[in-house]
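As structure tokens, one chain now follows by itself in the form predicted alone.
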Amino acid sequence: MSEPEVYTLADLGNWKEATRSLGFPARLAVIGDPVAHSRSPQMHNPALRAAGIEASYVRLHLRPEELAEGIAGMKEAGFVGFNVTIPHKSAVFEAVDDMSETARRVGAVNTVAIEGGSLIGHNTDAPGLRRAVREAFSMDLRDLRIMIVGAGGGAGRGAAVQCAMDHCERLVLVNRTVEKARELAAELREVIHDPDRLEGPADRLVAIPWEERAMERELGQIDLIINATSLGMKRTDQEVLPRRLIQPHHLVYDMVYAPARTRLMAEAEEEGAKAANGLGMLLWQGALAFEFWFNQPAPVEAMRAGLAG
């Protein structure tokens, strides 16, 4: 028997028989609507072999009105924990006992261990974040003038979070509904200042609508580019920002990863930058993941291969 490609809120209720073909107890899940897409199996599941740990992870699609229902059911299957995705960040912010610092600020949680039927959140998309950019540049978030394109909510707000908690050395938030970059910006400046760093003659933390002049002021005081929205996934999608603004100096990290080479990083190795895509970040924030359930290094390439695979 093979692995069904996702379980449902009604496999819950009989779990051990729903799970069978399985070679390891399901203990994990990632959970959504939809969730059939994640990849997040082929890279838990190998790290588990790897660690030697007799556990599956799976993928189990719960509706909103399903949410409550679904977490008691893990609970009661034994579950070690799961990971969140759209469109339970939120609502899984509100259900857990206790969550860390940076899911705190992002507002939102995408990993949740259970610790003696508590629920514990974390969100590892912040600093995933951190790890990839680390990874593909050779850079600390510290370090860099960052500007992030969709810096509204979901992974511009996380990343926004990141970059300020680590106190970037400037952080520009575009968005098309720029009040809310704006109001993201007041409840960050806080957050990113630094006492033991000399402010420059630019403003620390700015918040511009996505429009190409506003950017074009910005961007000559900018080493790396963040793409928080879902353009690229499409071959029809609009432009991130217009080419001509791309400098051979920039960093650019496009937080989308299917197709592996997007419009925006295709045109900013054009103009001599360098570009990254998301499959970093999903390679971190799962790291981290498996490192918040069980104290313990991830097995990152094992990991790493799995999502090759």
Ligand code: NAP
Contents of the next structure:
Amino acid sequence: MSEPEVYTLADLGNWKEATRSLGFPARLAVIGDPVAHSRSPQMHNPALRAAGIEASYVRLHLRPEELAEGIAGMKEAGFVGFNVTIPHKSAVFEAVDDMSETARRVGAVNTVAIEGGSLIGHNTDAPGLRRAVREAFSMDLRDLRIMIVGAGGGAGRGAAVQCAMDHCERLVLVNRTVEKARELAAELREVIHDPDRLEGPADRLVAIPWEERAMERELGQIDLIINATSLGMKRTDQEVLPRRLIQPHHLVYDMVYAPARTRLMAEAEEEGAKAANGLGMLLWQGALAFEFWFNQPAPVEAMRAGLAG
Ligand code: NAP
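Having seen the form predicted alone, I'd like the form predicted together with the ligand now, please.
After this comes the whole thing, all chains and molecules, with the earlier chain placed first.
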């Protein structure tokens, strides 16, 4: 019998029976609405096999009004934890019993560990980005002058918080709705301050609108450009920034990973810059989640192969 692509709240009421065909009991899930698109099972099931852990990871479709019952059902079914995707990241933030400093600052939980009946919330997207940037460019966020385009969205906020917590050299927050970037900059001013570092100019953290002139003024003093907008998934999407603004010294990290070579990446490489897609961030947020659940190093290469397969 082939396993269903997606389980539901009704299955959770009869979990053992509903997941009998899996081979190993389903003790982990990604919850979302929709959730069928999630690639998380593709990396976590190979990780569980590689680590010799007798559990399965599934997709669980929960509507917003089903969330509380769904969480109770997962506890009842003996879950180790779960991942959270749209639209539940803020609601789960409210539902957990305790959370990491990163999750608290980002204001969103994407990973929950169930420990002794308590829900411990983590945000692994933000540190996942940090690991992905290091892997792609052999550079750490803390040593870079960074521009985040789309800083007002959920992923952009997470990236900005991580850059500030790492005390990066400079942070420029760009957003179509500039007020959101300004509010975030005000919130992060204290976080980016590093008492051990000689503070640079006052404009170490700035917020600007998503406008060509404004971005052009900043890009000479930027090393890493991060695309955290939702632009780039569709062929008809507008460009994230005009290609003439990309310079050969830039590192370009596009959080989008489908298509694998985004328009932004292609244009950056054609301009002589280095570029990477968001697959590394997906991989590393998963690896960090695995480590929270099992308190052991994640089998990253098995996860990478699962994602590629
Ligand atoms: P979101 O909360 O909806 O935020 C979207 C962001 O894009 C906002 O800053 C928004 O600006 C901006 N934006 C949307 N349409 C735009 C347009 N036409 N022109 C200019 N700006 C526009 O989405 P999200 O959850 O943060 O996700 C953002 C992207 O990151 C998505 O592509 C998602 O797939 C990707 N992502 C990747 C990973 C990974 O593991 N690689 C993880 C998380 C997210 P306004 O504030 O003005 O609306």
